[in-house]
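A single chain comes next, written as C-alpha cells; it is the form predicted alone.
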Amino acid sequence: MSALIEKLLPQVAGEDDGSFGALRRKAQKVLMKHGFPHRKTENWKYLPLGLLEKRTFSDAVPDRAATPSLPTYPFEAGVIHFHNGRLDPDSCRLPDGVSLTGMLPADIDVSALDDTGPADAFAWLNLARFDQGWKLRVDGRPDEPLVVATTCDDEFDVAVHPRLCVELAEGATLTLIETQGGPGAGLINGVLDLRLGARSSLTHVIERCFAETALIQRTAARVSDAAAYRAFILDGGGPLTRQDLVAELVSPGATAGISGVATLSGRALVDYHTAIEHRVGGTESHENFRILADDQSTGVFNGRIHILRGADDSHSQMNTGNLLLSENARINTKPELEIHAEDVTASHGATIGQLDDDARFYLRSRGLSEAQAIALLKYGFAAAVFDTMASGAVRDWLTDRLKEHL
C-alpha cells in the first residue's frame, strides 16, 4: 500500500511545531512501519481499498462559493455542520447545556489504537492530517437534540479527517444525530470519541448515504458507572463505507445497546466493525444487526463481545440477521464472543436468507401487488431493529427516513 501512503500522507517528513507535533510524529511513525490494511488484514479482508489507489485527490478543500444548504429535519434540535470537512461556523447552533471547543491534545487518548500493525491505520491517519479537532462538553438534560450534519458537495474530491470528541458530564442526556450524505469523490476519514460520565445517558442516531464519497470512520464509546450507551443506525452505503464502532463498558452498571440495519443496492458496500467491551462485571449489552443486500452490493458484519477476565455477572446478547434480495448480492457476517469470566450469560446468533415465499405470497392474496408486497416484507424486517427505540419524533423520523432508503 506504499501508493496509498504517498497519496494520504504526503506531508510526511515534515516537522510538526504545534502542540499536537508528538502525537503527529507517533502516528506518522505507525503508519510508515505498517502501512494500510490489505486482503490478509482479518478485519480488513472484505474492503477494496484499492478504490482509493485508483481515486486522485486535490490537495485543498473546494472554497466554499455560498453557504451550504442543511438538511431539513421535522422537529426542533441543535446542529453542528461539517462541510466538505470543516465546521461551518455559520451553520451552528448549541442547544442549552452544551458547549464547543477546540480540541487539546489531553482530549485524544490512543492507548486503545493497535501500534503493532495495520489495523487502526485509518485511525492513525486521522491523527497525522485532522486539520482542527473539536470537543464537545454536554452539562445537564437538554431539551432538543443535537444533530451533527456532514455533508459535501459536487466539487469534494480531496481526503479530510474531521475528528470530533463528545463529553457527558455526570448525569448528563443527549440524543446526538450524526447525518452523513452528498456527492463528490473524495474521503471522508473521521474519529468520533464519545465520554459517558456516571449515570449519564447518550442515544446516538446515525443515518448516512452517500453517492460517490468513500466514508471510514472510528467511534468509540467509553461507558462509566451506571451510564447508558444506545447506538440506532441507518445506513444507505455507499461505494466505500467502513464504520468501526467500539462500545467499552468500564464501571459497574455500565449499558450499551447497538442496533443498527444497512439497506443496500446498486454497487454499494457497507463494512460494520463493532466491538462491545465488558471490563468489569455488572454491565449489560445488547446487538441487533440487519443488512438488506439487492442488486450487486456488498454488506459485511463483524460483531465482537469480549468479557474480560474478572467481569463477572456481566450479560449479553448478539444477533444478526441479514435478506439477500438478489442472486449477485453477498453479505458475510461474523458474530464473536470472547469470554474470560465466570457467572456470565452471553449469546449470539446469526441467519442469512430471502424473502419468504409463503408471506409474499399471503400478502398478494389480500390484494398487494407484487412491488407492494416486497416492499412491506422488506420494511417489516428492517424497522424491527428500531423497536427499542423511544417514540417521538426522532424515531419518527428515522422510520420515515428507512422508507425513502428502501
Contents of the next structure:
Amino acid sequence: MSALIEKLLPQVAGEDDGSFGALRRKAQKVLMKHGFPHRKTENWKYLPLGLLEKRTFSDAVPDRAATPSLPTYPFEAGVIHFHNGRLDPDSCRLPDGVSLTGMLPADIDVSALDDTGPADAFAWLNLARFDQGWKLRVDGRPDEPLVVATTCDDEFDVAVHPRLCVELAEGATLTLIETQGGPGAGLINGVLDLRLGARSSLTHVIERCFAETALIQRTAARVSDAAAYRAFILDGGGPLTRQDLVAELVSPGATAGISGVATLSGRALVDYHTAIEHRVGGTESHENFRILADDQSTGVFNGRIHILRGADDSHSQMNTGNLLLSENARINTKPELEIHAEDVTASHGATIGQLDDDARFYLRSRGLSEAQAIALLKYGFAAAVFDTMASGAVRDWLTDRLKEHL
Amino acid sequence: MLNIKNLHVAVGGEEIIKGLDLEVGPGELHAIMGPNGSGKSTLGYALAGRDGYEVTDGSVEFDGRDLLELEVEQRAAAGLFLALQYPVEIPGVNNAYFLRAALNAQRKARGEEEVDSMAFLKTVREQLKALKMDEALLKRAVNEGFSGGEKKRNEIVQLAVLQPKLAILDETDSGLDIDALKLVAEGVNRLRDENRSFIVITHYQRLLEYLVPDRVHVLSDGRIAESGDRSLAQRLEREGYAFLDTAEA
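In place of the form predicted alone, the structure of the form predicted together with the partner chain is requested.
What follows is the whole complex; the chain from before opens it.
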C-alpha cells in the first residue's frame, strides 16, 4: 500500500460510527483496492501528490486556544465558520430561512463517484474519514448572503475532511460565499454537495488563497428543473490546490455557469477539473476560466462538457484564456466536449498567451508606469470574467479582492 | 519645442530613419507626408520611445530636455502624446478608469495633485459631446468593439484630456469618413494654441484642408526630402511622389 494510504488512512472508522458505518466501509474498500491517483491517472497527472507524501500530518486537530478570528466582509452576511477543520459554533450566524443540522447517511450520495479506479480516491477518503458532516437547508430567499469561512492557523498541521451539503428548496435563492485561507501546513480534503431544487437559484462564490495549506476539494452541484447554478471563483492557489467542480443538469431548464480566475505567483499550484453534465435536453451552460501564472507557478484547467444521449436542444459554451507572466510559469489547459445528442450548440475556445506588447506600450505612452500598465492589463484580462455576476456589494468585494490578488 | 538633429532609427537591425532633421516651434503644426515605408510611423514610435525602435544616432531635444533619455511614460508626463494609427484594444479595462489613471499618473510624475473626479468626468463628457461620441463609451473597455472611427475619435478625447505640449497624430485620418474627419480636425483645432505643437502624419491632403499646417515635410527613405508651406501638400495631391525620384536623380 502506498505511503499516502498509510499516512491518510491510518485506521478507518467503520466500527466507531453506526450510522455511517456502511458508507465508510465501502469507501475504505475502494481506497484499499485502487489507492490514490498517480501520474498515470489521466485527471491527476499534473498534480504532484508527492508533496503530500513528504508532509507529516498530526493525528489530532489542534485545540482551540482562543476564539479564532473571522475575516471581515464589507457587506452584511450570515456566517458559518470552520477553523482548523472544525465548525466554530460561536461565530456562526444563519440568515433567516437557512438552517444547519448534522448530516445523515441519507444526505450522502455516492452514485456519481467512480469506484473502479483511483480517480475519486480523495472523495472516498473524505467519506471514510470525515469527522462531522453538516447540512444547510435553504427555504425562501434570505435577504443576505451566507459566508462559509474556512480558516486555519499556524498550528494546523493535520489532515481534515470537511463535508457539507447545501440543499435549496423549490424556488429558494441563496448567495453562498466560500472564503478559504490561512497559514497552516495541513491538508483540507473537502466535499461540498449542492442540491438545487426546482426553480431555485444559487450564486456560489469561492475566494481562496493558501500559504502552506494543501487543499483537495470536490464540489458537486445537482441542478434540477429550471434551477440556476452560478459559480464565481477567485483562486490564488497554494502549494497544492485541487478543485473538482461538477455541475449536473438533470431536468429541463436547468442552467449552470462557471466563471473563474486563478491568479498564481511564487510556487503556487492550482489544478481545476470542471465537468458540466447535460443529462437531459433543454439545458444550458457556460464557462469562462482564466489563469494568470507568474514566477514559477503552475495552473491546470481541464474543462469538460458532456452532453449525454437524448439531451437534445442543449446549449453550452466554454472559453478558457491563460496568461503566462513569466518564463518559468506553466499552464496546462484542456477544454473537452463530448456530445452524444442532437440539435445542440456547443463551443469551446482556449488561448495561452503573454501580455500584449502593443497594449503595454499604449498604456505607457499615456503615462502609466510599466508596473501600472502590467497591473491594469492583468486586471482587464481577469475582471471581465465576473461581468456576468449581478452588480452589488458582493461583486464589488470580489473585484476588490481580485485587485489585491494581482 | 522639438528639435531633432540627424536622427537615425533602426527597427530589427534595419535602418529606417536615416538622418532626419526637424524643428517644430511652440504652437506650430507640421504635417509629415510621404510614400508607404518612408519611415513616418517609425518616427512617431521612436519619439514616443517604443521598444524595438532603436535610436542609433542623433539627438532629440523636447521642451529643453533630452527626450531620448526618458522612458515612455516619462515622455508622456513631459508632454508628448502619440495618437496611434491603430489604437489598441484593452479588454476589461474601463475607458474612463484608464483615462483617469493615465492623467493622474502624469500629474503625479509632474508633482501635481490628483485630478478631482467630478471635474475629470465633466471634462471627459464635454470632449465626448464635442466629438459626437456616446457617453456610454466611457463605461466600455478601451477601444474594444469600437468602430474604426470611434477609435480615432477616442484618441482625440485622450489628447484633449491629457493636454500634451506636443501631439503626434499618426494617420489619424485614415479610415475616417468625411464627417468623422471634420470632427477630428475640429477637435484638434480646439486644442491649438500658441504653446501646443502638432506633428500630423498623413497620406492625404484632405486632412490639411481642415488642419492648416505651418510647414509640410515630405519624408522619403528615412529623410526629409522636401519641406514647404501648405502648397506642397496640394502639389503632392496633384502630382504624387514621382517628383522625389526626379529630385534624387
